[in-house]
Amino acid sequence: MNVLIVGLGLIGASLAKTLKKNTNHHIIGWNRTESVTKRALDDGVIDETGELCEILPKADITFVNFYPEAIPAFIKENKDYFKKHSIVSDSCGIKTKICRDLEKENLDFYFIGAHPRAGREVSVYDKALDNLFDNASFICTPTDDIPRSKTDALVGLAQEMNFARTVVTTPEHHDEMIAFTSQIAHVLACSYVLSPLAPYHAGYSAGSYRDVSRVARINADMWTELFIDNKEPLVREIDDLVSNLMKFKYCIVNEDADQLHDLMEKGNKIKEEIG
């Protein structure tokens, strides 16, 4: 089978390094800097690689790897040139904007939106890793169009990539359970290492503060579009954050142990059932 990667950063180049590793298919690779596409060719992370016009007719499968606007703005730009059934898909680490784009367009492939969830506090083709995504989990969002046979077939590709976990479930779940799951976490880290005593924390900091702040190491651009494409699911995390927050603030202000003590045993509960 020929899979075709669309941008070879720190995604897109563990994918097909990934595939190269665990698979015998075909792997086509596209950059917009042709020098990371010559360097992917020339390390054998990709088996080919041309003009657009000619390859995207070439391909069974395509995982476009682009922020998330450039996403379904490629896909139009290009819908005359994908391979007719095919299926093409995605990296994004949001679903519904770009799904329910493309679900009103008239296509003659199916795409199918995807998210490897791994990742790297850096983006670059110098980064990617064969086994970024051991352990990881990759979500399919079929909207209600997609014959299952194609979304089994690239839920099948995952498997053959070694991922641990395959997650079929619809673009709205998904973000709302990105939304929790990771986006309130880098909110959180931004807010934390916003205070005026991060500057002075070497010689005090341990375990929590690297836990806390780590993913604070963000690509603005990218999680500038990530956030306000999944307002609405984001905004709602950052609500229920804000009043638990403020509960913590009464009962210290308050002196209220008792209460305190009641809101860290539940957590301390709520963590040790769900991990």
Given for the second form:
Protein chains: 2
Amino acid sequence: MNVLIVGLGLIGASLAKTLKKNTNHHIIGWNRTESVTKRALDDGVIDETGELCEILPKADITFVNFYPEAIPAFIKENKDYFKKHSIVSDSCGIKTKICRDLEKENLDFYFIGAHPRAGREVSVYDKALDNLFDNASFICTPTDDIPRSKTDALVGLAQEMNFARTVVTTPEHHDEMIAFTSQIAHVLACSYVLSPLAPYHAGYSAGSYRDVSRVARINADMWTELFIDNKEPLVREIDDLVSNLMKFKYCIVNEDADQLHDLMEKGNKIKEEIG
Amino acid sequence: MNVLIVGLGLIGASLAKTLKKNTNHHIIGWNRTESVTKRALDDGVIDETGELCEILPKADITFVNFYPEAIPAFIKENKDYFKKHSIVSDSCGIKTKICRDLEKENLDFYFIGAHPRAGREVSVYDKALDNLFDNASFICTPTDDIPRSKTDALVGLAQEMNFARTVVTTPEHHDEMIAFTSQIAHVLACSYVLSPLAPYHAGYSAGSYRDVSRVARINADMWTELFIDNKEPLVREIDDLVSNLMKFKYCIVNEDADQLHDLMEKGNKIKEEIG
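Hand over the structure of the form predicted in complex with another copy of the chain; the form predicted on its own is what we had up.
Complete assembly follows, chain above in first position.
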């Protein structure tokens, strides 16, 4: 197959490297900033590049690796170039807005939203890894009009690429789960380091500070889009989190040791069970 | 010197192992559950044990490794046994309540509160490590009546033990910083996994979930005491965190991309600068 990677940042270039490492597919690459495409070609991360009007028609599967808002825009703008009946996918962190938007378009190829669940604090070509997805889940969110064979082909490619797990679900369920597993974790890491005491942590901090604050290193441009595009599920998670924090506060203020103990025992038990 | 470790759980036994590995001091050990003391002796983690009335008078430095409430109680109960002019210390996570309580006692030895900044999810003898403190900070909080030479001796021992850093500060400053670096991190990890979506995370989660939820594995007995004993600083941190979360919520609900971007950029910059 010809697999086309559009956008060679951290995720795009890691997808390309993973494809090169684990499959024999022919990898075509394209990046808005041409110097990056050239480096990927020189590094052997991709086999070929070219003008969009030349390479889009060749690709059996295309991954568009842009910030959320740019993905449907790019696909609509280039919709006449994509190979007929081919699979077009993406890798961004929200799915409902993109999939439901493109579902309404009259496309002669199949858009299946995808989300490879891995990342790093810095999202540039240089940080790409051929093992970024080794322990990762590949989630894809076909809408009802997608033939089963197309979803199977995309999932099959993810398995060939050595993803640890593949999940097929709806865009809405994906976004609800991601609000919990990823988005709120980033919101709270940022909120945590905004404490006035954060700059003085050295000498007082250890593993808990290190782990809880890690994802405060955030790409503000990308996450602004991701958060606003997933407003309702994320706000529900913020509300749940604040409500749980207030339960802790209430127990501590009232020195209610029994209730506080119960809350922690519940948290501990959940974490023990779910990993 | 004779160094006595009272309480051979995770921290006590790790202190003993670290002393054996990095110093030539004679290590005496004692644990409430005798079978643990016997194992520590058999494992060579301690050199000697005995009745409290025999071993307390021999120790030049004693570390009492109990839950917070039990520490002043133990020290007062056994105050006639400790060696005159010796140093008595502890290892628990709050300092003000303990140090200010013992400061009022008429003791003929020197109590200097201490907090070796490391831990693991499970706090038992079996999990003790001789390298638990290799990258850790040793904080001690002498009250005004402690001679400088005694603080220097305790800090000197921590340096011999290969702690990465030593900090001398007041009990109050310690507790304020620990409310931020450790306690609120545990509160938020527990609050996070109490989300109704937590049990369904598998397939949707990656590094951010893993790191932010890690310390939800918590010893509820110990942390109940630690949180209530450090009520005011911890409630301040909960209030700050909730206020920052509400700022995020406000931006997201109102789709205020500029403000949301500013908040994240601020969090990102702080984390980049402070590590």
